Amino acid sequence: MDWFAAGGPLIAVRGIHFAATAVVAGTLVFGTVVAKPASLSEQPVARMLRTQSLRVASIALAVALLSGAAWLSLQAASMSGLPLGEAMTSQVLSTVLNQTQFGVVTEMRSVLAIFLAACLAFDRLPMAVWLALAAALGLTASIAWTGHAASTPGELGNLHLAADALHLVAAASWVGGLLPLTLLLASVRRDAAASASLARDATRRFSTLGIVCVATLVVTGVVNAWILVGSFHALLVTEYGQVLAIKLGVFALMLAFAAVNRFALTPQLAAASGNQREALQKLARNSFVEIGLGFAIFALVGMLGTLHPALHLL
């Protein structure tokens, strides 16, 4: 009961929704800027990656839609002050959807998700691929309007929203892209000698994408922390600050694994020592660990959204 009273279900649903949305966006970004350029000369691999990416994005979108509906239900119960069962009426849901910012944003994001599903269904059309990517990034960025950034007033609020939206897109592109990267590495391991160049090219391209994403995360994270935390003291003594500190620690651990992948394992794919298969195995393992750490960060973000910002408590 304590878990329910402390908002445990809302935290869990938010975390699942963030992770699923990130996987959709990250998978489509990966397919556009990593997989497609890296596999142009290997058509069978390109077809396999396309089918694989479509399946991953479709499943993740379904999870995002279901978790989004659960999030709306829990939010309606919280806003109305009613038990969940009693809040599931057309009157309460209509009020939340039409008379709150969260509800309006949820409606817009639902339309965007349905449009994205339609684009995925017609993915063989070149225009549909680009529209799907745009819709996925929009679906991710719009999460900013459901959190603390949407409550920050004035010009500072505009800066906060822009920083939060960019933060979300960068996180989705990096963490969400790790899943298709891991699947690619697992696929080419079956024929490491023939596919080592493909794996090396894809990993290097993803590393470049990761550097851009990490730089964006650092800059926008500093902006968000300045607005919501305000001081190193608040980072240490408030619940919001302590959860944020844990998130930063997990982020640092992710960076360590990414550095090992980029600077220690990727060069081994170009070596003629016959260690390509071992390097591929370690790359896939480290990427899988990164995925777990990334999902832990999404869970922490789900918790942060339910806490009062540290700056407001001092």
Ligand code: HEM
Second form
Amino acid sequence: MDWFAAGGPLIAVRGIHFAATAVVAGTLVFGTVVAKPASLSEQPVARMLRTQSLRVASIALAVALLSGAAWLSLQAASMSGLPLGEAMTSQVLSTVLNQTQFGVVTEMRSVLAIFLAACLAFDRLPMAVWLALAAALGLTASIAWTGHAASTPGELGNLHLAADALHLVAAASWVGGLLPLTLLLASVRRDAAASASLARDATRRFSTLGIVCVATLVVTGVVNAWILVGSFHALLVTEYGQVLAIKLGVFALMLAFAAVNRFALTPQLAAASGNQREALQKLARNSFVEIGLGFAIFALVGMLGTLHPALHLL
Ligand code: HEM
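What about the form predicted together with the named molecule, after the form predicted on its own?
Below: every chain and molecule of the assembly, starting with the one above.
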């Protein structure tokens, strides 16, 4: 099968964009609801975590901007039916940017991304952290207006857009937050000064955030699936349904790793357990595996958005 003809580049670029946007938002959410409260009593570590998350968010934002530009170019080529080189002309791009919903949303998201970059650059300014968080969550939720949710008409369309926007924010907060968590655990292992109690507190806070995100993902995912798939039969017999089913399988695997982290490993970080170092290592490894599974889901969703929804095929 010809990967290019099958839309491979568009699927890859969408997956990279979803993952990079999720890491930006997830890192800032993590900084606000996990790292900051957990490291309040450990100023040197708090400063290190802040620098670390700023670097991660900045690199991820650069990747989100580049993949966003590539997504626009590939979308212009597929909308115009022209080869990529010809579709990159100013005339075609300005038609896509000004006369399609995807184009208008992409313009608005680019402004949001530039504003976010300014907030990260001037993060010492008061309010900059909160403005950055709001911009990152807006950049993530607004992806809903570029996908299938944007083409569902009427009242059901509003429900679909709201569910999809929440779905995206929950996905970013959980999967995107796993990267700063893994870095924090690695820093605690490396830095004898940083106590295991910081890791225990941070892991507990993150797993509470994770539970809220998973519940939101399941509820909004069922809404998405109900509108776009409609039946178990369609889930099993259509290409769209089968890709979604694979996604749900990967999701179940992620939940298994998260459960081991929460119920088996986090309690071992307690001082009395005596094998904190080993538990820290396993927690970091499991979180790393979860990141890999989460990115696999972003790749699958990169593909889902290019397929005809199952409901329309039966
Ligand atoms: C870690 C877990 C998950 C992640 C990271 C994730 C991520 C995403 C992302 C990024 C989108 C794209 C939205 C768009 O293009 O507008 C999406 C769409 C979707 N998700 Fe999830 N999701 C997760 C779990 C779930 C679950 C548990 C379900 C079902 C119960 C689900 C069902 C769907 C459906 C049906 C769509 C719509 C796809 C489309 O626009 O064609 N997801 N998901």
